[in-house]
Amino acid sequence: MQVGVVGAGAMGSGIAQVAATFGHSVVLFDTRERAIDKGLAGIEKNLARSVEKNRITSDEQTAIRSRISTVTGSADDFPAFAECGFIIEAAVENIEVKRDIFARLERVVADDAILATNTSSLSVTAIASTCKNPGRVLGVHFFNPPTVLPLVEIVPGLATDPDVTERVQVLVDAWGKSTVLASDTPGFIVNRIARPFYGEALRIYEEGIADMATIDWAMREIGGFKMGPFELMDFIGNDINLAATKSVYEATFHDPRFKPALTQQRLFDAGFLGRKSGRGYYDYSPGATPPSPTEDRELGDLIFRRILCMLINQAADALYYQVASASDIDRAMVLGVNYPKGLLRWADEMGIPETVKWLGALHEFYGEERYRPSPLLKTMAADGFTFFS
């Protein structure tokens, strides 16, 4: 089956380096030569590190770039697609773009071709929406490097035909990903559950609890997490970052516990958007000197406990409504953000009571909507309860 990825850039590219890389002969379109070119490269580049790491061979290599095809121009163009079974969007993550490609490519594809998004926080459904046909959409998302990270969420539309489904996943797992299934709500698993990772980190940062180094500095030593929250922000790129929160907080009718903090915006409004940009919560210029943490082990353990119950509490108000199923759940969250361990399963070692009476004490303390126990939470901690037995 012939294979189309709509966008060059880092995602596009990469999901197509995947698809190649199984067999599949691909059609990468961009409207723009220069993102075709860079794509090409960092294609070209990722297969010769798998070569001198003796994970193909050089014969191999040449065969997965001889099965990528380029196409560059407008949407005119998109009759290159015309023979492909399987195309994925992973363009610019705006919604009206997304409708127009799909309407454009549902004109020029065979009938029984499978359209997907690559969107990580916009609306299957509403994507969808614009297709005469729209039992044939679903979201697909790739995490970035799609090379690398395993976890892909698979996601249906309210119209989604259960059969594409069916056959997206089995098509992906034979790529070697593990995928999670997941409703069509704001943020998917991985975007929505983390949220509270960055967000609570702000908040303390904010109430003058601890600066950044120091909450970073918990997370990593006391949580065991691989970054902290302001080094993965600073990574991730802060108008990347401001953008998920703030797409999945408009998704969710403004909800208090995705709300954005002006710390980040902040951030972004001057261009301080993180390593790309020479400067973001930390300075990397050349010659600047990293901010030294509080290594104090009972302010760092208040910092940990209070950001992952809030993770936590996400993590089970997605089971509560029926987002995804618990394995799915804990499986997203190390395969695709590199947690130590599933939300849910950190819940029941640490035990649900416990994370229940710190979410009441800051609900109480608080008085804010942000801090509410879930439903679930409650429950289970009343009745005695785990998530895995």
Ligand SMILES: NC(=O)c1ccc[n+]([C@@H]2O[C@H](COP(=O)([O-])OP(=O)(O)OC[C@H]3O[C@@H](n4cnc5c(N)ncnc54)[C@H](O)[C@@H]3O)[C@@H](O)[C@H]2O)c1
Second form
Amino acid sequence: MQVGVVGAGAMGSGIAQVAATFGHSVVLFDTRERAIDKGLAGIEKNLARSVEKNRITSDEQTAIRSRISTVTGSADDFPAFAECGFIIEAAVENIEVKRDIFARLERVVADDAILATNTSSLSVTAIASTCKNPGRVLGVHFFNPPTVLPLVEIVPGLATDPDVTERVQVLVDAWGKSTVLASDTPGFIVNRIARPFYGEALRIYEEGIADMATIDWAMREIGGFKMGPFELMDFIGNDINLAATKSVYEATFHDPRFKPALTQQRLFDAGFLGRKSGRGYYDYSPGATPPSPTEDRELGDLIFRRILCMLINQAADALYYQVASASDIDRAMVLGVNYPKGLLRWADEMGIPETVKWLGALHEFYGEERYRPSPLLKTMAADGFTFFS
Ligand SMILES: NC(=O)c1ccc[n+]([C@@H]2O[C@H](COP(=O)([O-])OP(=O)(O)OC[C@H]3O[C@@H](n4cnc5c(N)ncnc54)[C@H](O)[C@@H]3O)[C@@H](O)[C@H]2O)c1
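Please supply the corresponding structure for the form predicted in complex with the named molecule (the preceding block corresponds to the form predicted on its own).
Up next: the whole complex, starting with the chain shown before.
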């Protein structure tokens, strides 16, 4: 089967490489010639590195590269996709652009071709609604970089045919990815559940409970996370991270749990975007001295427990509101954002009554909806249940 990819940016070029590596011939399209050149250069560099590391032979490198053909032009050039059975759209994150792409694609592809979007924050259902046959449209959400990160969230829209969802999940698993099934809700699984990792860290900082270096230290050293929240936001980029938070906040009709932080907005206003701009929460200019954490174990434990309980609360609510299954929720956080442990398993280990106690204390102290414990956690604590036996 031929695979089509619309958009040759960071995600599209990576997805094209994954599909070609599996053995599909791939049509990679972008409106900009420069994007195609850059995308292909990235693919070639990745393949050369894989040969150096003996992951593939040079014959395989040549074969994979030769399976990718490119098309540049306007959306009138979509006939290039006529023979494709599966097309993944990875163009800019703009609902109008995406809807236009899907409407045009549907005019040229075969009746049984499947159309997918790699959107991170838009509604799959809203994108699909532009199509005459929304049953063949779904979300296939890869993580960056798609060639390295194993997780893919499969997101059926309201009208998606269950058979299409199943076929795509089987196919993407065959590509060597680990798929999870998510409902078409804001942030899907990972981008929804991960919000307090940043948001609660910012809140703790804004309240003057600890400085950024100490919060990062606590999450790394006590929590076992690869990076602390502030260093991770600087790595991701404050523009990208703030946009993700704002989009979930807007899409949940302003659920206070997702409220963006003024500190991050100010950093964005100042152009302090993180590593890529040389300054974010930390200063990355040559010779700058990184601040030292206060390595106070008791304070560190408090910071870690507070953020962890907020993360567990999100994971429990995602299960309660049927965003995904318990095992998919845990797998998604480990494979998508490298968490040291699944959050629901972590809740079992820490004790669900203990988690509810922490959340209840925060809720009572602040009197804010942000800290309301998930009804699921409360019921489970009362009944003595655990997520996994
Ligand atoms: N970057 C990430 O971390 C990440 C992760 C998961 C999902 N996503 C999603 O994947 C999509 C692409 O993101 P990206 O980071 O690769 O962006 P990018 O800016 O690197 O690439 C987008 C590409 O789309 C092209 N484009 C714009 N309009 C087009 C059109 N009408 N037809 C065809 N191509 C068009 C642009 O020229 C550009 O090359 C977005 O929906 C984004 O939300 C991004």
